[in-house]
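The data below hold one chain only, encoded as structure tokens and taken in the form predicted alone.
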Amino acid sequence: MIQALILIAAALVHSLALAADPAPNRATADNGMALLQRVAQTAMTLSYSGVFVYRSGEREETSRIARLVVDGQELERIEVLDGSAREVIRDGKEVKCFLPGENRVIVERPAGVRGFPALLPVDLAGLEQNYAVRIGRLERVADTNCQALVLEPRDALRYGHQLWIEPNSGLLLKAGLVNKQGQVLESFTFTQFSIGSTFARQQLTPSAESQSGRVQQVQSSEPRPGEMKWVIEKLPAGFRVNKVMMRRAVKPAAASVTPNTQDVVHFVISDGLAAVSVFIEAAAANKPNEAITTAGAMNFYQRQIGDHRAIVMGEVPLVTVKLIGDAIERR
């Protein structure tokens, strides 16, 4: 069941050598932070459409996005154009993942959803404790001169970020995650875009093929007092727990069968930019005690804790997901 929750988390979360100023001063750092703040605000308020390419390791896929903001209400649709058919539609606070190849639709109303490409939090306080912010040159992306920005990690617990921002609107047109060797682990790049609500409203609705799948509801709620039996206190430097949720995926069942449900604890941990999810569910101890997997910039660490299994996933180095996973304790 935890796979359904990981799929939701992966759908909501999207994150090149770049010449930066060699010795940025306080003024350039302040300008960089102001630009980051603008990107964060734009991601919530701007209507636009376009096509972008996502690369992670050897994997590459092209997607189309349409996003409309009306009276503060956010409507968004992302459609993967190659490989297996997938669509993600966000209507206000409801997120639907359409998987026609599996004849399945996953529906959730998670709290605090950030739309693509909202890689940045609205509150950037404390970000400079973990990253040095540098302004780069103007460079062309999607036939547009963009302002380049570099966020260099101050330690080995996080990756570097390289951003290219359309200066008039503040729209993020290109981004890359870079390890300490300078390798680009993951990136997305708009190949074409249009700012404003210049597209047909039907671009925000799922295709007829996608709508025919059986619906799986994922219910989210905050833990009640005394309900939370897990803690993560000894986090890596700069990281903190942003949110804790109890999530339940209700599996479709025949009318005569009680639906199969199981609670999963979901911690959301961040350093102000990088995000890590921790999922904990009941599981028999029939798997290796520990397992580590890497896919592009995403690292996974699985740990068996008695009769429960914890999965830590995030676009951070392996050392970070393992430190977080090993800090999980049962009350």
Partner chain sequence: MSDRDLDRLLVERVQRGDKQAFGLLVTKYQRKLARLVSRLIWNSSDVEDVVQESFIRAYRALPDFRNDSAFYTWLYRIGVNSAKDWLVSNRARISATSAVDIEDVENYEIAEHHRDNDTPEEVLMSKQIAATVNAAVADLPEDMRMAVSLREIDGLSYEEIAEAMNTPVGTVRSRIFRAREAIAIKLRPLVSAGADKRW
Second form
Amino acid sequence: MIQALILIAAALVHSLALAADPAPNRATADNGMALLQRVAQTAMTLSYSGVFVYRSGEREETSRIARLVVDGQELERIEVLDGSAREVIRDGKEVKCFLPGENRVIVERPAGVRGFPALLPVDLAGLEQNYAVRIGRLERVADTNCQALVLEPRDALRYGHQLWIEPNSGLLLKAGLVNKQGQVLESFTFTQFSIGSTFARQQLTPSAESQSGRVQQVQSSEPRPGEMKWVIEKLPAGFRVNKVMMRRAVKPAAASVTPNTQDVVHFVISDGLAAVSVFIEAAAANKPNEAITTAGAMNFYQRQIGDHRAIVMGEVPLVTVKLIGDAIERR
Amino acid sequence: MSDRDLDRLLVERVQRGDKQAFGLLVTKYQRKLARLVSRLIWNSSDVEDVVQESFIRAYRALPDFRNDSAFYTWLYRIGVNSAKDWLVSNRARISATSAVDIEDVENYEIAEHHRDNDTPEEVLMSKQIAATVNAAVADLPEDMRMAVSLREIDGLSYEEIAEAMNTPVGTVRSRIFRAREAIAIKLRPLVSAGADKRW
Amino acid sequence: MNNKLSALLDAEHAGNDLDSVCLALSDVQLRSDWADYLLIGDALRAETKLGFDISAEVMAALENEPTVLAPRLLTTPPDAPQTRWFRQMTALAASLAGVLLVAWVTLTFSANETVAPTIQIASAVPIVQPATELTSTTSDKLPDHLQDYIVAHQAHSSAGTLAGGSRNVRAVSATRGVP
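We have the form predicted alone; now please give the form predicted together with the partner chain.
Now the complete complex, all chains and molecules, led by this one.
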């Protein structure tokens, strides 16, 4: 899902690049791209608050979002309204997940990883080998006429994406991840949306309850020369390794911080839209050799390789995580 | 109005929050779905589970249902998919790259591999219902029998039946209704045994 | 009412018959008549599974389901000036990634909930071999570090998706076309 939205961003670049030299059969796809561009235009520099419903598999939750963009700096807080209090704050690239029910705060701070917009010249042609971009019809969503847009997978190794865009504002009102049978695996829909930074600033600060959790902070960086002992070469069609990182726990600054000193290898694999992560950690072989888990749109595959355990996850069909997991080899 | 239009109206009602209207669709399609699923899954109690699961999935997915497709076509996909998921989690066989490819499931189905996997009790029940209905139909006055047969067996619209029988549409409507009531009276003692399964 | 019900079954009902039938659905007898009429049709067409009825179970299960509703959207006109499009994309991607990140993590692995059933593969079998035997079990909540991995997966896949490089050659040969 996230990848779909990223792709939208990428698609925009693509449409501009193609504008200079359009191939005749690209008309539909390019119209789709133009529409996506509009979505993106609306979203940038946009401060807003709203409520959205997220459905994944059989579950459904409602969350409140407040997002403030000032001088290109973004600050965003999402608070889950159902069940136990949980929230995420995104401050630039840093993501903090507060899970007060578990007394935990997960901090993910990418380092040495290039972000937008430097990465933007992308391999969109590759994407179109994996997905067909198609403009759908006007459909009513949330009592509003929306333009449907479909990114249809060309094989069974990835899911499709459906987007509903309000044509006047370019607002993305709804997005869904669909399997080959047309079943929606995951979707989100805004039920309330107010544009502008009119919300109270407290909406951007974590609740006191959330802040008391023990902090687990991890820094990711490029592997040192000779450090990488793993390789994934025989990937399923259309997928490639985009990035390899070492995840290192940030040394505890206070006693309350749980140290997790083990370094973990993290591969990021993508087909241009769907992303799959592979984590390889040192682990004793005390679990089943292989295990497959499905949770909503996401599939997991765990595989014991000697004294290491590989965990493969992504919003892709089960067969894809398994194929990727089975392609892991020691260098 | 076509049958499909009616389904669409029912779906819209459900989408507007009328949960009960979904019951009409469940009752309408449960056996059709059960017949589909039973071509893929052998055990009849498993078939029940899968059909039930399919309807619950359908209900949950209803906000995403696009009215440009027929409800049953959509439900059919969910049914096949639920059956497929059941087969995966209950481990029939997982085949390599195509895993449990939907096409395989459907080819299998098209291949007329229909197996009568009902329990003897279920087969008996089906036979008794069929016999009761057929006997009741045979007892109907000719005009009612003709009207209900043209509707249920030949699938004619009321207007077509009116033309065929050379009577007003209103008469057709009432003949069909009275035929159903007459048959239902004979059927009720038989189905009352399973009344607890009924919504 | 039953004549309306009969006509409704054939989609031959009058204007507001659907409304009146739906409003009367709390009536068990009416629901039973609907079922009878449908059953008669199936019997006349010599269909099988005539005794099959799971409607009570389904409707009971739906009691616990949230009512499905098409949500209503409240919008106000945009007040922000538009800037360079690639920056706009960034915002879109980042904001929605955030939305989905929290939703996903919390939905899937919130405290005291179990994740979906896990299929354990009893023995490592090459995937090309169709006879892989799987056994199904239910796993407990995933351990903390897996939760961390999910956060990392989501946080990094946005940038990762766009990491440059030439197209994957394998994609050309192995990607199957859409029928």
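All figures in this text were calculated on a predicted structure; none of them were measured in a lab. Definition used throughout: the rigid core is the maximal C-alpha set that superposes within 1.5 Å between two forms. Residue numbers count along the first chain shown, from 1.
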Rigid core superposed: P223 CA moves 2 Å or more between these two forms: no
If we fit on the core, is the Cα of Q162 displaced 2 Å or more between these two forms? no
Cα displacement of S197 between these two forms reaching 2 Å, rigid core superposed: yes
